[in-house]
Number of protein chains: 2
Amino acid sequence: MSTKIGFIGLGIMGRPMAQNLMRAGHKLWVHGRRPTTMESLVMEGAQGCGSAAEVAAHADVIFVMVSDTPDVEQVIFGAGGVIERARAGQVVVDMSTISPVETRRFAHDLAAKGVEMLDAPVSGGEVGAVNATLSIMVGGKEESFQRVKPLFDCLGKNIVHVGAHGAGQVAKACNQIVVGVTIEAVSEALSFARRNNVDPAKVREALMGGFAGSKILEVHGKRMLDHDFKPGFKVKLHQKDLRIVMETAHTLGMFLPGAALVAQQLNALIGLGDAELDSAAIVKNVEKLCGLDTPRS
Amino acid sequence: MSTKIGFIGLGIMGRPMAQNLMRAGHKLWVHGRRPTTMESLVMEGAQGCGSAAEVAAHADVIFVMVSDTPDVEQVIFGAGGVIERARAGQVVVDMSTISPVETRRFAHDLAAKGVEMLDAPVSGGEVGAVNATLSIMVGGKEESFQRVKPLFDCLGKNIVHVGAHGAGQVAKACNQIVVGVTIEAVSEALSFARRNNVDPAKVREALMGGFAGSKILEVHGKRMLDHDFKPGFKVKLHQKDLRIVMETAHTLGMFLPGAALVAQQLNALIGLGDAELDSAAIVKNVEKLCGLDTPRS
């Protein structure tokens, strides 16, 4: 059955996701802050809208895919935002990666208007968005999740309803902690090998099948060996996600020394001009301070 | 073809390994510091020896499986050690996990007597030793490796010749860095979930298939959820291995902040009386400092 869908935020992730929903036969109202981002979607039959409010006037399920917590607040609650034309029975599905704490507040404020919210951040990057193979971590009411599930199926594959409002963002934060700290682990191990004049490729091979084995050792470990830091997932985005983690740790009072270390590594990379590299570039910092800063030949 | 094999160090790991070599049809001369450890092997047909030197008088390939760097030095170079009866053409195969720096020195000193050395630390624990499924990381000359390879095949499955003398110990050190830092990663993520009132089991499930996926998330993550810290691999052994890593970092001048953090976590566990637990118990420290120290019901 065709659903009236709104899609706000048409960047590298949002545009192909909107396209996948449209190609599944749904009617779309779209809005991007830069009007040019709407053009290709309008040519495929979407209705371009001048504001998030205009999207809300037409759609029953409204997806949001923007950069950060203030952007989500702006498109939902700011001037010309969803809230101006929201009505009971709608669902706002925020697929951005933002603060779990603020997410709970947004869900609460939308509920006051009878509007349901799901937080549904993704992992899998641009490739996952284009190929509809995203992992989607969802927080919110079971009823809302069931209602939106057929639409999630147009966007991704591993779709888990983690828990109540904010639980999707919490799972995404956990994902970014594990990915970041495991990158640090592999960076230190491969640098340890090099500094001891042992071939890091051989070490990676020896470690792959055992308890040290991970997707990061496999994929990011290979990038480190080749010094190939084409993203992938950019340092500046990983930094943003770990800022959310550390802000949450600050708010709730938590001890996360590994995550804090990775946040500092990402800060340093940005200071050194490497914001656009893949976050596997953390190995560059470790190599520099292990006397290994010349690239391997 | 039957080889005359010596085996020194008959603890939890060494004894089943010696047994597997004997059951493959080889003649064994064995020595353990505690004479009782020899009894069952002697009943199966091994020759019990009063010293490491006596082992060296008979065997062509001499395995050593003891606890730490000074123990290896003692059984090879100490009073009654291998060196007293060593002769050209023998190979000493040290399967203990010890310092890569000292390993190179031992290999050099043995070579002065015409004795070859291989460093061949293992991972896989007692289960791997019993079932002959150990991963074996080998350093030393290719010729020695090829000579001992049929014997390694009696002990393990994933057998990698990593490089020159010490390279096996370097690979093992890398393994222990990655395992330790990944345990920290998973500990922080699951504690982050709990502290945000999100089911950590659901989060583990959501993370498993993606970039956060690892053997540690699978195995140790499950132990953390269940608070089941029966080893596995003991805190006190992991602490010893990270001491070797940090000593090497000190000697060579290396920046390994993740490994240093894990070394501190293990120190704290030992101070708190948890030396005999599996090193997944690192999560207990994180939970304590996240206000989560009551066990989950």
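Throughout, rigid core stands for the largest set of C-alpha atoms superposing within 1.5 Å between the two forms. None of these values were measured; they are calculated from a predicted model. Numbering follows the first chain given and starts at 1. Compared with the form predicted alone:
- Here Arg194 counts as shifted, since its C-alpha moves by at least 2 Å between these two forms after the core is aligned.
- For Arg104, the Cα coordinates differ by under 2 angstroms between these two forms after the core has been superposed.
- With the core held fixed, the Cα of Gly213 is displaced between these two forms by 2 Å or more.
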Second form
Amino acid sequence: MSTKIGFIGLGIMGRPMAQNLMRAGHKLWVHGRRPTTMESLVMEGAQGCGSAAEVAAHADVIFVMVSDTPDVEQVIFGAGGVIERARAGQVVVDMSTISPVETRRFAHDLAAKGVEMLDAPVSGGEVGAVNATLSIMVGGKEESFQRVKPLFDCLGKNIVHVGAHGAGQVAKACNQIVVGVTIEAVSEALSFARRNNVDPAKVREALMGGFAGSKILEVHGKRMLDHDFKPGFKVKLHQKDLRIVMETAHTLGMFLPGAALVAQQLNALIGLGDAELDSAAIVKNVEKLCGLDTPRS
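If the structure you just shared is the form predicted together with a further copy of the same chain, then what does the corresponding form predicted alone look like?
So it's only the chain below, everything else dropped.
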């Protein structure tokens, strides 16, 4: 059965996700802050909207996929936002990566209008969005999750209802800690090999067959060997995610030294003008500090 779906945020992730929902037979009302982002979807049959409020006037389930916590707040509660045309019985599904603390506040404020919310951040990058193979980590009520689950199935393969409001964002923060610290570890390992005049490609090949093997070593390790930092996940977005981690850790009084180190590495890349590179570019910092600042051919 087709569901009336709204999709707000049509960037590198949002556009292919919206396309996959359309290809599954659902009618979409879409809105992008830059009107040009709607063009290809409108050509495929979506209805373009001039505001998030207009999307909310038509859709039963409203997906949001924007960059950061303030963006989500603006889309939902700002001028021309979802809240202006929201009605009881709708579900807002925020697939952005934002603060778990603010997520709980947003869910509370939407509930006052009879609107349910799910936080459902994703992992898998642009490739996962295009191929509908995303991992989706969901927080919110079980009944809301079950209602939206058939739509999640159009977007991803590993879909887990983690817990109550904010739990999906906490799971995504955990994901970003593991990914970031592992990128740092791979950067250090390959730089250590080079500094000892051992072929880092052969070291990577050897490590892939043991306990050190990982998706990060496979994918990001290859990027590091090739010095190919065309973004799959940009430094500036990973920096934002680690900022959320460290702010939450600060609030809770938590000791996260590995995450703190990676946050500083990403800050340094931003300062060097590398915000648009893939976060595997952390290896550039490590190489320079190890006296290996000449890129490999």
